[in-house]
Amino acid sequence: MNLGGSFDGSSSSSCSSRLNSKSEHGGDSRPHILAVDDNLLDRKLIEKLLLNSSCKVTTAENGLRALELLGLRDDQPNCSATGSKVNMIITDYCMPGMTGYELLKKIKGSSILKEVPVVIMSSENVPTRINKCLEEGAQMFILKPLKQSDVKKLRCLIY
């Protein structure tokens, strides 16, 4: 098993065709990424790296807030999900209240958002955790702290 910086659950195909294809993101051609992390410093780092890579970024401090932004909260009336405008979700694994794994399961269980790539981040290199996330549908597992080279890999996942 590769115990380097990131673990990819998808096949290794060239991303150039996906990066070069223009798609509409609400009039903004930048991909929209939802970044979820309970640690403010990590959230700011992720946001800065993604903004530097020409991404539009929305942040959430926990899984419940992310579900709210995505329109997936159980107590929300059937509202139009922001998720249709989100091209990727990147989330910390270990957060209070709802783990990144639990958030991943909710997203993959949604008919609206199940195709949106989800990337899990963690500061802990735990192979069983990595495999569990990839088996549940995570596109990639990245070891923290996030680096610019990781962001380049993330851009390849955005269709």
The other form holds:
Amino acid sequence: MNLGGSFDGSSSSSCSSRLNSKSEHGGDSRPHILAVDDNLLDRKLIEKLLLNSSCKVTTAENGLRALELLGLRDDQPNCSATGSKVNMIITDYCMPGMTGYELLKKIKGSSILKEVPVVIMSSENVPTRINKCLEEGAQMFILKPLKQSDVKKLRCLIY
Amino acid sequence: MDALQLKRQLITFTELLFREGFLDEQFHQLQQLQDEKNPNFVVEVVSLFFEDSERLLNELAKALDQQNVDYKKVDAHVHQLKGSSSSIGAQRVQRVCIVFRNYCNEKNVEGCLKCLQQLKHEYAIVKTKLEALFSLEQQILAAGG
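Mind sharing the form predicted in complex with its partner chain? What's above is the form predicted on its own.
Let us now look at the entire complex, which starts with that chain.
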């Protein structure tokens, strides 16, 4: 069992502002990671950790926003024909509203995004929680606070 | 004092903060993340911690002042504070949060109030220490270090 240059998505609902836009970052081969966490401090920390590991980062403050950025919101027109350019999603487990686990289920339930590796972070080491997430398809479960060594492990999941 | 003396002072002071448990390894992680592109990263993150903490301590005082204390709400606030303090390495604050959550589980208002006092105390201390640390760093820069 495994343990362990950016912008915040705008609220525009047009396809081109979402992560699957082909017009941005032409030729940029850095992996693109979506980081979801309701805590601003933790978002800043994970963003820096990922940027320092040569990743492109987009952050979202909750599950709904993440789904919106991924083109998975129920009320969105289906613009996902272009496919998502997200190489990994990392999400906090404990979030108000939609938990990281619920977000994981939505991602794994999507035909376009189910192959994208999802990593869950939590400040609490609860074996039943960890197992539940891994069984639902999470690639890895990491204990907070995140460190450089954790991000190194994450990078290995992408290639 | 010249830059070299100030640097020595900074090293001694930082070692003391780690030895006395005010800060833990996570703070080192933050320092290592700082670079020329983000020369103020540590100060920015710690400022977020200060803002978070002050807001949460106020919320906790209000929540515990109710006739019928909503322990779920109290626990949610402490959980957030535990998270933030852990993310910057404010070890003593984090440890009080752990005890605090136990009292929430037991719906023990006396215990919770005691923890809140301790939290305010530990937060005030670590804030002073961190501000002193940043001030030393500024002095070193000013002295050409």
